[in-house]
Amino acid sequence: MCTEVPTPAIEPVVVVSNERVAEGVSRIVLDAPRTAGAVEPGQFVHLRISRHADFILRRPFSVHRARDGRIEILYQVVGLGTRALEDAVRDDVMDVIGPLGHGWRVPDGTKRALVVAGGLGAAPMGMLVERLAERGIEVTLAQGAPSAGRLLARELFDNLCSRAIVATDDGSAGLCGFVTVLSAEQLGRDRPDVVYVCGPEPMQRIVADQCAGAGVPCQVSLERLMGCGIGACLSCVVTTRNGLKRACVDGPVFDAADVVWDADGGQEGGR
């Protein structure tokens, strides 16, 4: 992946489609040719939900896929902003600032990669898996969710990954249990060259510890409240071994070995 971060810009975007794709999760497709042509896997956009003028702050969203001049965003309906976004219809006009942040990195010589996604952590993995497959890298995906109905992007992952395995809390699909059981098995079974992780931070910490024990490089994508998206407001601070970093400009992807996790399994300074 490229090491040069494209300059972010404001781009008017038009809603192409907006539909429910899983329990509590929707996918919005935006016509955004500039952003789609510049975004790299793991980067995000700051979206203004312009149907509701009372929303002063933009909302940050990972870019799930970018193709044919369009970007796709997976989002969970959890608050006023995402409920308003769910009301958006075809031809609604919004705008985004993007692409923002630093995304996933592929170490030189990578032949096998393990991708670990928990819940909505599947959102930034779509572009990543596509890019890895394009480069001929063998990808194993370990995906977790509360139930089968909340497993995301299954068709995409099944088509592009050499192996895709799942775990659900209720046992309705795959292993009955946590995705960290699958990641531990994969690290012991067929050592990857790199591991990519996104999902709840306690899960990310467990996988990071597993990778550290196995001596495998690991990257994590950390979610933070982001007020500005350009590093000015300091609302998205991440504690690292090299000091405080801002998720919006220094991340959201970090080397897991650099992250300082707190005693509860999350990230110090996290929200």
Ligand SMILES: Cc1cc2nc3c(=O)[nH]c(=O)nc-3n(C[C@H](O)[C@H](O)[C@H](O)COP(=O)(O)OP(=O)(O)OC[C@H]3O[C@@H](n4cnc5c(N)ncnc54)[C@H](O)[C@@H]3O)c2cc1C
Given for the second form:
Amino acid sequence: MCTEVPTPAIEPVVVVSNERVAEGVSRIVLDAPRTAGAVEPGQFVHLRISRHADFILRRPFSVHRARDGRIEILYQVVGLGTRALEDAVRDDVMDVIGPLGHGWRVPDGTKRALVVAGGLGAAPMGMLVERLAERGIEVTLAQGAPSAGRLLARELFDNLCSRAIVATDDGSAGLCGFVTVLSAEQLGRDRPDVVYVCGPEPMQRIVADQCAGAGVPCQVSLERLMGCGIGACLSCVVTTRNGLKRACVDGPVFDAADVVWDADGGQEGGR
Amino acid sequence: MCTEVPTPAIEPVVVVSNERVAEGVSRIVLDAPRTAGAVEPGQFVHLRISRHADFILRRPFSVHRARDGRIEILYQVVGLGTRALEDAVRDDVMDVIGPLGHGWRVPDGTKRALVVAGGLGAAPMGMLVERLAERGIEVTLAQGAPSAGRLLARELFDNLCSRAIVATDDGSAGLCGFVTVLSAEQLGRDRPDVVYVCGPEPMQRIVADQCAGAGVPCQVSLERLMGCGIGACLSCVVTTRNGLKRACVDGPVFDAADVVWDADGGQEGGR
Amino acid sequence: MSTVDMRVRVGALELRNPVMTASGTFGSGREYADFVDLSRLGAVVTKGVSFEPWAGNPSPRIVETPSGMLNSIGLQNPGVEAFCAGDLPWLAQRDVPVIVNVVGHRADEYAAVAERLDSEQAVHALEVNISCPNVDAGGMAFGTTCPAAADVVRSVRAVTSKTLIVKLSPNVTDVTEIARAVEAEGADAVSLINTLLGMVIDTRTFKPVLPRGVGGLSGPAVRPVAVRMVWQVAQAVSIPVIGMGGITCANDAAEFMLAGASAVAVGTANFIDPTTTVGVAEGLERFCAARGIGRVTDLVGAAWKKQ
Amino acid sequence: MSTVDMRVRVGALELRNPVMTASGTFGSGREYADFVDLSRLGAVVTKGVSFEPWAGNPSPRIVETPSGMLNSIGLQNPGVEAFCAGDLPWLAQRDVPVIVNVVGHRADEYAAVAERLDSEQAVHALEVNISCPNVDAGGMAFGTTCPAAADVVRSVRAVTSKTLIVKLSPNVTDVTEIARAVEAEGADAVSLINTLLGMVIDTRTFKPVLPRGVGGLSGPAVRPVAVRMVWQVAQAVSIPVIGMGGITCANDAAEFMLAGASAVAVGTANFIDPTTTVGVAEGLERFCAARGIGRVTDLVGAAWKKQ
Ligand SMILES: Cc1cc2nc3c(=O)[nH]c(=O)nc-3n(C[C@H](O)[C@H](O)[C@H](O)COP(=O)(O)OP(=O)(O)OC[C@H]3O[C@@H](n4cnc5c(N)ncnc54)[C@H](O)[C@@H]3O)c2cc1C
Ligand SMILES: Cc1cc2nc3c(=O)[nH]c(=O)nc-3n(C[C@H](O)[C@H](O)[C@H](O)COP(=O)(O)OP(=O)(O)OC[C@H]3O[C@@H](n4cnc5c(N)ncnc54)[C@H](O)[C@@H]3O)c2cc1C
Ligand SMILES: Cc1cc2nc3c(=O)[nH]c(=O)nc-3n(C[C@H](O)[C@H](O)[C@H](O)COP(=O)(O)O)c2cc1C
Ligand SMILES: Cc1cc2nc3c(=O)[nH]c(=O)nc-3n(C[C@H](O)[C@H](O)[C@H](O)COP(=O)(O)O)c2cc1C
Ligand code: FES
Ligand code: FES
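Next up, can you give the form predicted in complex with the named molecule of this protein, since the form predicted alone came first?
After this comes the whole thing, all chains and molecules, with the earlier chain placed first.
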């Protein structure tokens, strides 16, 4: 998927609903026919939360699901923008630029996929799991969260994955521990053709290393602070073996093997 | 009235209603028990229109009426703040500092008063006319506006004034011309004990001159851009025969005889 | 109560907490007495006081800008005698250190005000304002070159033994140079930033909104510039730095202290919420308590000091 | 169509309207092609181009501030050869003048880039950036003293006959002094402002958010400072001034032109609404039409020019 990138556009959107779905996480549904029709799994929208104007930049959010002319975003309240987003109510008008970025790729001949999601890393996995299931690919999901109350999109994943295993930091659901324990087990047991990872960067890195060790192709979805979202400002760079890449247009999904971890941007001093 | 100035305070307020009442003018009703109970005619509130945050300063508005724990403001949309105010809906929360300033004074022994209001100048006259009527003072109102559709608070004034005469620029109601023609006639005909004026500053000045000529005491309510609203920042100065005064605490109502028109602030260069 | 030691030192002055008022935004303190218990502040800084009365600038004197405002008050004040007869006795009754902001058109005028105030017990410190952009003579002109800044500070230092704070202008290429120059002349502390020189033009009248054209920019908009300058100056001098510029909450104040400020001042934010100062003081205490920081002074310069 | 003559001149260049893009905020123009018909702009100004490739600064590279943002991109770019091989041919196909922003660590590096570009027909003008606050060597260091600024401009002027614009830093005591110095060396125009030096400290980590500490402040927050500097510089030099800093709409652009700018550039606002540039160009035309102004150049300096 995502070989042909659909042209991004600015689309006015209307809030359909906005509600808590887990501890500290909400889901907002936006009426956005153009974006919903064009978006591919792993892409994102650059959202302008316009009624609150003491911040001025847009905020990037993965499209969790898209259907019936609507897009769903799962978001966690971490600062000014997401706090404002939480205040949005039905019929509020905002706008998005989207769909943006390169999403998940499904290598030819894939039969079995492992999806590893930590916390909000479940957000870009909704459409992915749907797409994989559509194509008859067998999906194992390894999901982690601080506690049972923070596991996202359980229903969707349970319905579409052949297997969904969970880990929580406090043991309130599944394994007590990190999701990287589950991913290691899965890689060992049931060799997938491809691994998809999203979550906190250290976790992504561990899974990437596990995959490299197991010789399984791995894709990661990286978050960077974004200015323009369309490739112009160079605020979102990711260091890769092929040089600096922009998360907003060259990513957010990268081949894990290409990523040079912990080395973003140039040298001090800009030389 | 207003010899004892009630202590101002910050009061959270809730929007009860907000609607158009004339061309380009709306009325917002705020639940504000403390302010409503303390405010005197001619005083104002310093309003923080909090849901919209790309402007940061408060905006001053006269209290048009106060009853049942609520205050009414009549406002015209002229810029950022008033545009945001227009978007407010029932149950929105804001806050006011109030009541602020020195309002209208009723000289001892007043039997007949002339109230002259141009355009939005009707806003601070609501409580005044109520108070005068309560005290059995005979009130003549001379009201001006660009057109009939912009005459404010007609019902209130018709009910409480012995006489209410109007002038419109386009002749769509009453005299075709300026309200200053009416005030001149009234001063000649039916000598009032006191004249209260609010409206555009040039109009206030003409009426003040008419009163000076007729030897009738005149009070004017002056608008200045306000920072603090409580006397600290010196952004709202009015030049008087007794030096620079602050519209927010020494006014907004001044004796017209004290005002030195067209001379606000110091000399260039601050020397 | 809390176990956080909130006291800070500025010269010979010990403040009960680091939160002061920014000159010109808090009147003489009296105007805020309905909203703020002054004894809960680190210090009250008065508006600028000159030797003779000053009339200030023509109206309008303020205009709002994105996340900020321009002012062109022009240091209107009744002169030092009227100040000593009026506001000062009132302030002397409050349980709070009083810092008087001193202005002049020439170095000797600054000195004359300082000399007059030196004898007033109720005055705890002087803040010499060499950075007001809203007057033609004096003000910022003194704050933008080292010799002129040094000259004013020397004149004032000669006539007062009170704690001497010098208020610096941000409208310079290198603020550390000016800071070092005034430190060398015996300043006990520096405060920064005063306002940035700005302008708004009215697109209906085609003229600047403010009669003098330019005004001073303050408020949250300038905070990043102010934090940067505090960071630079705190590493360049060994006297305490008082940080200000766009502080609205305890978090903003903490940012300034981490950058190297020993104390902070709240200005424009008072206009929006007149209780901001106490809110910042209380919030700063909670900020420390939540992080197990025993003394607020531990924050000072933590962003650059080696552990 | 409209009867407003929107053309303006900048050196030898005639622009179809006064609205340009601000360097570094519009990529090479290509990134915005989905949103903007480039032929409706006065000019496209590219991001900074150096002689060798530059890697730019570590992440994070931006942080939001009240009504603005700090950036610390650090002029990441593939170098002038790659630029001439990649972006330039693409731009040459669009019907819009191309202005290349030129950067260097030393005066001879600036000159080397200028010399290389001088032979490129597709390049209509050079904007010499002596004001980037995000590099250690070069950048702003050149823009804050007259001799250093003059030195760079002299070197570049010697190797190019193209229209030469010099981009000035706002981080100076007297911007008119620098403007006059570069005018004297043969600059055909000046553009201002580049970003104000600022800092944000993270109160959770106690460290500056940007790895280099400081970054450049842009966006509506800086507009009053930018308008003031344009007003000052336009009266101090006789070459055209290109005004920028916080422009979000036609009204903002008009403010800069009234202050004395012959053309304007839109920067940070592109990130919020990628169509801002065309909106400003169209709005400016309506602004003039509504006031019966026949030529947009009639706005230039109207706030201070004698009628
Ligand atoms: C491609 C992409 C997809 C994303 N998808 C989602 C999603 O589906 N759901 C979701 O909740 N969030 C998602 N994010 C992150 C989301 O953009 C940020 O949480 C949001 O911008 C924070 O805005 P704020 O104003 O609330 O926080 P701010 O006030 O801007 O910042 C609060 C804190 O969060 C940090 N922060 C903000 N944005 C990021 C970021 N992108 N990466 C790392 N740290 C950051 C800041 O440095 C700061 O410390 C995505 C980010 C990217 C780049
Ligand atoms: C004591 C007092 C009582 C007031 N009572 C009322 C009232 O009852 N109803 C009402 O509609 N308005 C009243 N006003 C005026 C009201 O405060 C302004 O219209 C309002 O602040 C404009 O805010 P804004 O953000 O919409 O406009 P801005 O964007 O701030 O300004 C828009 C334009 O209006 C001008 N302007 C703004 N405020 C004033 C002012 N105070 N005087 C003169 N010009 C100004 C500005 O210079 C600018 O040109 C009163 C003002 C004062 C000082
Ligand atoms: C209305 C107003 C008046 C001011 N008057 C003075 C003054 O008299 N003396 C002085 O040193 N600074 C004066 N200042 C500057 C402030 O003290 C402070 O340095 C500046 O506003 C930055 O802080 P802030 O952003 O918190 O307001 C004034 C500022 C404002 C807004
Ligand atoms: C992300 C970013 C990158 C920038 N890169 C450059 C650059 O390469 N060269 C340059 O001269 N100015 C650069 N600037 C400065 C802008 O061109 C402009 O001068 C400044 O941002 C003020 O305008 P604004 O407020 O409209 O953004 C950059 C600004 C931003 C925000
Ligand atoms: S966010 Fe601007 S280049 Fe990626
Ligand atoms: S508004 Fe501050 S003194 Fe009147």
